[in-house]
Partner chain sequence: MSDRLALPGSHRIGHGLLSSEQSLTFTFNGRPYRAMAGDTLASALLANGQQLVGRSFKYHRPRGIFTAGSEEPNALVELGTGAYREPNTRATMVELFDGIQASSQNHKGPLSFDVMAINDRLSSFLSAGFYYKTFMWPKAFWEKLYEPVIRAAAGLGSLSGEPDPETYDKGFLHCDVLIIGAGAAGLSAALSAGRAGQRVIIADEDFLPGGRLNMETFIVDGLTGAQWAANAVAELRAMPRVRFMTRTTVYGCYDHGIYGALERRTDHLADKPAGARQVLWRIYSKHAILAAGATERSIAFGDNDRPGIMLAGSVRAYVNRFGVSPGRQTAVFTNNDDGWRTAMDLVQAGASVSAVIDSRNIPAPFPVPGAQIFMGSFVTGTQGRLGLHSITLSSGQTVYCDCLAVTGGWSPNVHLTCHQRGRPVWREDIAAFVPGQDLPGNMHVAGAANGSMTLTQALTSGHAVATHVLKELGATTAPASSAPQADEEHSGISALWQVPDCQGRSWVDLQNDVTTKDIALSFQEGFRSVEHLKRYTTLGMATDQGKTSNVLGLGVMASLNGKSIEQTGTTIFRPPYTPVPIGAFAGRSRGKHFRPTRLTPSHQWAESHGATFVETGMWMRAQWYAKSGETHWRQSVDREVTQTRSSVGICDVTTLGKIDIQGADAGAFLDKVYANMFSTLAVGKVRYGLMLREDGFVMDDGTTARLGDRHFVMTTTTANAVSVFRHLEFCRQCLWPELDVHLISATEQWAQFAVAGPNARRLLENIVDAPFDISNEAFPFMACAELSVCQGKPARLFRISFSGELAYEVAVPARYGNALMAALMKAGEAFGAAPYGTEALGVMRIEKGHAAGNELNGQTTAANLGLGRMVSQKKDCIGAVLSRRSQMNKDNAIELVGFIPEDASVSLRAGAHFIDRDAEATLDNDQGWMTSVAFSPDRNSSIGLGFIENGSQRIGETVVAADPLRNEFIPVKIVSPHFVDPDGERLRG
Amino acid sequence: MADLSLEPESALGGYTQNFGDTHLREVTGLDIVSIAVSSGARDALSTLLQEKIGLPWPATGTIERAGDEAALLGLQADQCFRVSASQQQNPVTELACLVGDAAYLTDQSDSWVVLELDGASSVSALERICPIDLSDNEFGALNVARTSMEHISVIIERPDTHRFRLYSPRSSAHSFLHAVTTSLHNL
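How would this chain look by itself, in the form predicted alone?
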């Protein structure tokens, strides 16, 4: 019998490319866990998250971040994503050990492709395909939003001034990469 083992493969094969002063790359190795909370339990879960992982429940449209190691993305009043670079064997089990049954957890790690756009032309490239105002005063550092780009669902976060992370369903990874690279080429 053959000795076979499975190896993870990223959606875009570790894509990376420079476009003048701006760098686009696929971010791999992230644990993404959806955290949902039942009505009326958010404050208790926020306290528990603060105690266990050092981050409180984020307000909708904002990010609670611990450097590049972990973040809570406030997607709506009763749901956030925990994004972590810890690469746990089972990120849901790891988080469930910390929060118990205070939240509903779902592993989303392999469901999303994540692109990071970093550089001075980031906003110019994204404003061509993103319908939300990405100016510093409207969508500053530590903001997050659900939107669409070229008819593809996207979660966009802004870890700092010139850097954006774009989460799109893995099933549309190549179409999404094409949309972003085309916008960068057309600057």
Second form
Amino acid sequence: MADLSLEPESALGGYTQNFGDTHLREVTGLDIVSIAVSSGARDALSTLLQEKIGLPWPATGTIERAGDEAALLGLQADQCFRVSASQQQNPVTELACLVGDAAYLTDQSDSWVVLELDGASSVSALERICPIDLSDNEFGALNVARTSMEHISVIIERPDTHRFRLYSPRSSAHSFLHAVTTSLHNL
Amino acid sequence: MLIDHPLLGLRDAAEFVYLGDAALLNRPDASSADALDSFHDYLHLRDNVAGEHRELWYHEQGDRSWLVITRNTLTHAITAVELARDVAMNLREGANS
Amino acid sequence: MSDRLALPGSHRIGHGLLSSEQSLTFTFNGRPYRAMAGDTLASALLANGQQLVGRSFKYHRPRGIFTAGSEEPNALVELGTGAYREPNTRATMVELFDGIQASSQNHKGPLSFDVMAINDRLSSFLSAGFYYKTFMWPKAFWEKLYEPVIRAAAGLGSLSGEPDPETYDKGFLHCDVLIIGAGAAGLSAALSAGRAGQRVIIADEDFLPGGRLNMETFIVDGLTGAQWAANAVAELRAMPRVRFMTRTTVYGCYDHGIYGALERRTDHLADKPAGARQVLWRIYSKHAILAAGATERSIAFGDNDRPGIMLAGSVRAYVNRFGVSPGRQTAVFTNNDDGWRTAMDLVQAGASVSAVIDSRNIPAPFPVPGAQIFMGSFVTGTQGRLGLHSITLSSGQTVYCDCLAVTGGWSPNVHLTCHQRGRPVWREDIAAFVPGQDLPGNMHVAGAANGSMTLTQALTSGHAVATHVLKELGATTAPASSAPQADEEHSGISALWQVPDCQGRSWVDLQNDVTTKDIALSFQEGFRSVEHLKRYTTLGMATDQGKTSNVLGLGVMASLNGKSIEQTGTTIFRPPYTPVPIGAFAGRSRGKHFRPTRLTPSHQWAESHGATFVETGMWMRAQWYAKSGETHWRQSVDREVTQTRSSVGICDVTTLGKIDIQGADAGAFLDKVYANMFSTLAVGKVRYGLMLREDGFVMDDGTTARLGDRHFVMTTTTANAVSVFRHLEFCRQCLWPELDVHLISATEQWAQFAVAGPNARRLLENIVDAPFDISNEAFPFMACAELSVCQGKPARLFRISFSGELAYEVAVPARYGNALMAALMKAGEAFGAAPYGTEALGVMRIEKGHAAGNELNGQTTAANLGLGRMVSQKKDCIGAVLSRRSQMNKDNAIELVGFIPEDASVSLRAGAHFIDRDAEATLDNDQGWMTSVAFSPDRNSSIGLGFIENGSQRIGETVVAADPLRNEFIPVKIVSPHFVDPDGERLRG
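Show the form predicted together with its partner chain, please, because up to now only the form predicted alone has appeared in this conversation.
Below: every chain and molecule of the assembly, starting with the one above.
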């Protein structure tokens, strides 16, 4: 039989582009795992997470972060996303060993396409599509929100003040990329 | 409109999906003798309130929580926003106590 | 005076606030003119002595520039050419740039000789309500004659008829305080709020902020008003938390402090930069201060619509801001002190004023050098052909003038206070409506918009309102303790609406050509409510929304019915305040960007293998794959079906919704949301699930697999993926919050492919890694497993069949989807594997008798679908109780069955209704309808699925599929819905 090995493909082919002072790129190589708290195990889970990966359970709307590629995004009262640099093995299996019965895990690594917007025009561009107030006082570093941009469900995170990461569903990644580049062009 | 989400703060109503009367939380007992009537009333009979109305909204483009919102249908003034899950839990405890 | 000669335009009497250094050229009706930087099209036309700029809407009367602002009713022009042509642009709002091309509109032949002016002679036939009265009979004439003629004659301007080549965008802004209007009150408020460190957005529709400060000669804090405004603007622009938006109209006030604003970004530039021409902003404010100023109104007197007759405050604006005197000899007609200021400013600028006519019987408030003064007098008529030549006074005396500055007082711009049904209240002392107490939440009104009509009042109220807002916001920085200072001015007024005993018609609404006679007629015919008056006469219904005419119309109406203006009431103001282009509302959502597109993981592979795509919801799915030589879609689809049924076919089915359901109570939860049992499903097994709505009708269906003791994966139909998820969250959070269960969508995570056909297993044996055993014994029908494929890639395998063949669905993480499609095709090469699209998928499911969207239309029950036994009687679930209603279980209920035409060469049509042979096609005889049809290569015939009364008891009977619209009456035989393999041997094989 012919070689039938599968090569992974990123949704946007590793897109990267400068728009004046602002840079837009597709971030690849991330593992994303949804962590849902099993009933009554919230405190136990938070303790476990702190012990095993050094991050506590994040409050909804905030990020717990250690280094550039290890974070917990607080998306719901009983659900957060763990985002980490890809380990080339099943991210759910690995995390399941750490948290046991305290959480239900679902691999979301291929569900989302991550764009990173870095630079001075980021906020002005996002003003065109994002209904969330992104001012430093309201949505400074280590904030995260899920909202709708151009009819697409998007998670927006601010790892630090000059950078935003935008998670859009993989199937509509091209449409969302168009939404972001249009915003940068229309300034 | 803006909805003051209990966990997330003010969010545009465009992120939400509207369902209707919060009476939908009170699903009748299917095993009772008059279940057919009570389900009929539960599903179809609504007060058409001119004033304060408790209603269900779903934060579909957000944290996926169902909310019970008290809204004045005449002015759109929103006076209370609760997590529907909390309201439902309280209803259960009330029924059990 | 020597430099006056250097200024462009014969009516230019100074610089005003313009820079004389930059001279511009523009054309009007093809003729070139010169102008100055800072001019509007209106000021430039007036500077060049061009008073006649258009023809009126109905009577095609010659009309001139009437105002200096966004309230302009007359001076509507077309700008640009070709696809860029824009009709109905207010000349008073067009910021002039070099090379602009403008032309007048609404006339046939030259502007100076409009053949449509015949309408003016026919005016007695075109009075209020003429549509309803004149064109009623003969009835047949309406469509053939009246409407085409009226359509050709009506309307203002004309569209290019081409797609708009400009770019528009939208956006979202947030602030503590939104200040609407950057005049005296707005700037005063903005300075207070900005200095206190608040996040402020201040928006003004003009390109030069300052409002009336730029149009008057007042002194503020020792500076000219314009200089003070310029300083304030500079200070505000330097504040990091203030966003100063010029050329931005806040056009609507919505719930909870949300405002709509249109920003015009490139209209004023000769060289258009890349980017959006206009941006429609949604502004979220904690508080808003409306400082929109006031609009001057006219007085109704005979022939008061000639070019050269203008509002007095606008004449002042042209003199002071633009250095233009619209007339060489100006007369002023006023009922208030403000009108006198026009006379004074003209004289001071060196222009000539021939007369001041004041309707009030009081001593003249000011001396005006060189002018005749007429107190207690009226203007009763005007003369001139295409402009103004002279006016007649109530005394009968004639006064020569080529410009008449008229003022009937000022109306506060209360519009935005009424967008949530607020009602303005009448203030007799200023003869104007002011905002009532019922303001939109957290809106505050300052300055003239609130009836504070003098400059001192405006500055003070702006400061006071801002101070109040700061307190509400809990600002810690104290605002400045005092407001900017100016001298108090005279502001007396005595209301005058209509001059009695005039010759000729007295115009109220210039844009819609409504006269006092029309209002009287409407009143005489019984229209008493102002809302009725408005609609019958069309008063205030033109693009200017009656900014200069509404209050005047109310005044005339009130005098007719003998009521006060207060009792007469106002019509309701609705957004937008000024017109917003449809293009701006559309923004970037045009063409294929109207909504997002979702691509399947194998999209690229499909594209490069000749797929034709179909939109299903937002998804683009391969519809069929044409091979070379195939010229009709049916050839491709028939081949795909035949190849699948005879060997193996592959289809991307990623679009089906997938919901990951985990928790200790996941099984119990599924029992509540599905009609059938799931808690009993063994790990490693899949079950078909039927989901009901609470009213007992079928909501959705799909298969659900149990991957672990506490882990299920549900599939939904593509169309219902979102609504089912929402429903499940409702059940989880609102109905059974005590259950330990969690939901998350996994639709995007897994690329999933159906592999169907007798060779499906042999194909997959090349894909699935050892040691996984997919033999029929180890992996029977309805089995599922998590395994690996293609040398270690994680995968899920489900043995389920939609086609009725031996079939599997294999899923891999989406990043491998495109590659897996290629690998499956490679692995199937030896079997002649065919990719198939949604058409073949549909054909095969119809052949198999599976229900899909056409059958699950929200009006059908489990029993209708032949699935009645699936509704478990052992448990409660959503819809269980109401599915037992007697109406849902009546004897002659419709049932899903198959249909074949008696004549195999005939094509069936979905939507046809079933009637007995020889029965008439009436509703009474209707027995059901055809839901889905296809051509079955297996049967070599058209086949259909449909609902018919007692269908399962009538197999073999012949009825007629009637489509009276197309006059098709096709005899069809009722058959089993399972056209292929009715016993299900293939899928278990």
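Note that the coordinates shown come from a computational prediction; the quantities given were computed from them, not determined experimentally. Positions refer to the first chain, counted from 1. Here, rigid core means the biggest group of C-alpha atoms that superpose within 1.5 Å across both forms.
Enquirer: Rigid core fitted, is the C-alpha displacement of Q87 between these two forms 2 Å or more?
Expert: Yes: Q87 shifts by at least 2 Å between these two forms.
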